[in-house]
Structure formats: C-alpha cells, structure tokens
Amino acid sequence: MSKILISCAITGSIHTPSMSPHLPVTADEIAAQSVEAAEAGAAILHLHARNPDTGRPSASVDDFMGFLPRIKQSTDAVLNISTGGSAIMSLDDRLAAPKRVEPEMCSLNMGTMNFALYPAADRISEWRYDWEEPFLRNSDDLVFKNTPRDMARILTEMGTERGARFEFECYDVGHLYMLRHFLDRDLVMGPLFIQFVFGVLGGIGPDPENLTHLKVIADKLFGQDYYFSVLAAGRHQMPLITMAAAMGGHVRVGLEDSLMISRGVLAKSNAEQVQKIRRIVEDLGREVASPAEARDMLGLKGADRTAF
C-alpha cells in the first residue's frame, strides 16, 4: 500500500455556529485550527471561508486572504481551496477566491444534486444567528448546481489556466462516469485524486457495500491511475474512513464533515480528529504521508507557484 494521505476539511459551509462552539469561524480560528491539524498529521487542508461576524459561509476574497497567507507561513501543508463554496452561491462567487489565489489544489463537485441539510435544524433549540435556521430548513428545496458546463469552466479556469490539480468530489456512482467523460475530453489528467463522499442527503448512502461498489467502478473506469479517499458525514465518519484505509485508500476528517469525536461528544478541534484517525491508520500498518510526499503523489505545482 502507498503512504496514506490525511486530508482535513477545517470548516466547510454546512455546519452552522449554533451546532458547535468549536467550529472555526474567524480568520484567527481557521488559521490556528489549520496549523494544528497539519502538525497532527494532515498533509492536505481543505478550506472554505466564513464571515467572521456572523459565521455564514463566505465567498469573499478578503475573508480567504485573512487566513491563507498565515497558514502558508506556518506550515507546508497543501492548501486545497473549495470551488463548491456553498450550494446557495453562484459559480462566479464560488470561483472568485480560487481564481485570485491560484492554489496548488482545489475541489470540484462532479454533479448537480439535491443537498438536503434540513434534518439538522430539528436538533438545535437555540440559534446564535438569524440566518442559520432558514438556511437549513430551506434546503428541502435546494439544488446544488454543478452542470457539465460548470465543471468544464472550473477545469479550464483553475486547471488549464492556473495549474491547479483537483480533489474530485463524487457523491454518487454517476459522478465517476462524469469524471471519465472529462478524462476522455482531455480536460483532466492522471493521477486522479477522487474523494468518495458518503452520507449527504441527496448523495449515496453511507453503507459499506456502497464504498466497495464505488471502488469497483473506479477501478473499471480509471485502472491504476487514480487515488481514492473517503469522507463520510456525521457519525459515519470514522467507520467508513477506517474501512477506506484498510482497503488501501486515503482519508478525510474535519469539522466540515463531522462535529463529533465519538458518540455524543463534540470534537474540540480539527486536530483532535486528525490525531484519532492517525492512530487508527498507523495501527493498521499504514504510514502517514508528509506534505512533500503528497505533492509528489498528486503531481502538484508547488506552494511557490500560488498567488498568496
């Protein structure tokens, strides 16, 4: 088995501040938790921005620049910038910061889908901000738009023009076939880094047999020229990523994906989740990859060629 890549998704755009006091919101909090996660063993940091005053997901270049240079100065981890932003943002908004900062790596969602967050609203009794409850409850009518035209634009503007490589986020089997389509169009090249996403209402369910199935289809479509990683939402996080590690895959943790460290216990930081999965994968006999090894494995352009 190759060395294992640990990614950490620091804050995301799904969880709201009322869900956990440990969710990083300000630039100081995002930077500090990112550096701690890298020191704990995360080679890749997956980053979204937040409005520091309200905790709302933000597409602002200024909000990204509040933490990106500080993280880069403090760690050599690969900084992977979201192009998904939030499902309620326009594509122009989602691309504003990635185009400005020209990262080594960015995410790419591989299909339009329902993105239903509304069940989480029933678990919150006190809201810190007035935007949170409508944001969650209105997701029963939310479509996360990622059309072939959108994807081609991201591949061109971030990949061809700016040299970024991609974390291809695949929420269902059809997303793998869409990725094969873009490979056939020569808009992507190997080695691919495919993130299997489980447990989002609207995507594939968090069942072990679904992980096995996605791996079988990816092998059929991409042969040996890809790496797969797994993220799973909420309580499914650790069981499914442990399975992925045992299968030779890679893993993603972070407060974007789950706010918990164990049943009923909130994680106090992103680093706490990194430390837990690192113990697990090392007990399985896997060796954790460094940021330099991640860059070599994924063919990244290097931190010196970013614009921040």
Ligand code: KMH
Contents of the next structure:
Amino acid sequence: MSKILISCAITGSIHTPSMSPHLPVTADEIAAQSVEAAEAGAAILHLHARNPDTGRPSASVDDFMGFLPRIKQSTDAVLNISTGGSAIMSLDDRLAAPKRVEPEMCSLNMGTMNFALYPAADRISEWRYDWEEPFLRNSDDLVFKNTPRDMARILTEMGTERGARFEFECYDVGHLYMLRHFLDRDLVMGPLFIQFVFGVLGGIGPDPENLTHLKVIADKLFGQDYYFSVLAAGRHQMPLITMAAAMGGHVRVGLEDSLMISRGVLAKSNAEQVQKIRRIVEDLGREVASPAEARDMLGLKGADRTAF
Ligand code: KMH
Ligand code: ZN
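In place of the form predicted on its own, output the structure of the form predicted together with this ligand.
Let's see the whole complex now, leading with the same chain.
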C-alpha cells in the first residue's frame, strides 16, 4: 500500500458560524488552523474563504490572500483551492481567486447536483448572523451547477493554462463516468486524485456498500492510474475514511466536512481531526505521506510555481 495522503478541509462553505464556535472564519483563524493541521500530518490543505466579519462564504481574492501567503510561509503543505466555492456563487466568482493565485491543486466538482443543506437549519436554535438561516433554508431550491462546459472551462483555465492538478470531487457513480469522458477528451491526465464524497444530501449516501461500489467502478474505468480518497459528511466521517484507509485509499478530514470529533462532541479544531485519523491509520499500519511525497505521487508543479 502507498503512503497515505491526509487532506484537511479547513472551513468550506457548508457549515455556518452558528453551528460551531470552532469553525475558522477570519484570515487569522484559517491560517492558524491550517498550520496546526499541517503540523499534525495533513499533506494537503483544501481551502475556501469566508467574509471575516460575517463568516459568509466569500469568493473575494483579498479574503483568500489574507491567509494563503501566511500558510505558505509556515508550512510546505500542498494548498488546494476550491473551485466549488459555494453553490450560490457564479462560476466566474468561483474561479476568480483560483485564477489569481494559480495553486498547485484545485478541486473540480464532477456534476451538477442538488446540494441540500436545509435540514441543518432545524437543528440551530440561535443564529449569530442574519444570512445563515436563509442561506441554509433556500438550499431546497438550489442547483450546484457543474455542466460539462463548466468543467471543461475549469480544466482549461486552471489545468492547461495554470498548471493546476485536480481533486476530482465525485458525489455519485455517474461522476466517475464523467471523469472518464474528460480523460477520453484528453482534458485530464493521470494519475488522477479522485475524492469520493459521501453523505451530502443530493449525492451518494454514506453506506459502506457505496464505497466498495465506487472503488469497483473506478478500478474498471481508470485501472491503476488513480488514487482514491474519501470524505464523508458529519457523523459518517471517521467510519468511512477509516474503511478507505484499510482499503489502501486516502483520507480527507476537516471542519468543512464534519464539525464533530466524536458522537455529540464538537471538534475544537481541524488539527484534532487530523490527529485522530493519523492515530487510526498508523495503527492500521499505514505511513503518513509528507507534502513532498504528495507532490511526487500527484505530479504537482511545486509551491514555487504558484502566484502567491
Ligand atoms: N464540500 C465538499 C462536500 C469543493 O470545494 O470544490 C466538497 C468540496 C467541493 O469540497
Ligand atoms: Zn470544498
């Protein structure tokens, strides 16, 4: 089994400040938690930005630049910038910061889908900001748009033109066939880093049978020319990524995907989740990959070829 890549998704755009006091929002909080997560063993940091005053997901280049240079100065972790942003953003907005900073890695969402966050709204009794409740409740009529034309644009503008490699976010089995389609069009090249995403309402469910099924189909479509990683939302995070590690796959933790460290207990930081999965995977006999090993495995261009 290869060394294991631990990714950590620091803040995302799904959870809102009222859900946890530990969700990083300001540049200081995002930078500090990113450095801690890298020091705990995360080789890849998956990053979104937020408005520092309200915690609302942000596409602002300035918000990203508030933390990216500082993280880069403090760790050699691979910085992976989301092109997903938030499902309420236009693709132009979602691409503004990634195109400006030219990262080694960025995410690519492999299909248009429902991204239903509204069930979480009923679990919040006190709202810190007035944007949160409508943001969550309106997701019952929200389409997370990723058409083949959108994907081709991201592959061209971030991959071909800026040398980024991708974290392919696959929320369902059909997304694997879409990725194969782009491989056939020579718009992507291996080795592929495929993120199986479980437990988003609108995507595939967090059942172990679905993980084995996605793996069987990925083997069929991509042979040896891919790595699979797993992220799972909420309470499903640790069980499913532990299964992935036992299967020889890679893992993603982070408060973007789950706010918990154990049943009913909020994680105090991203690093706490990194430390927990690191203990688990090392007990399973896996060795954690360094950022340098991650760059070698994924064929990344190097931190010195970014634009920040
Ligand atoms: N929020 C995760 C479920 C992206 O940033 O491009 C998937 C994700 C998408 O991280
Ligand atoms: Zn993300």
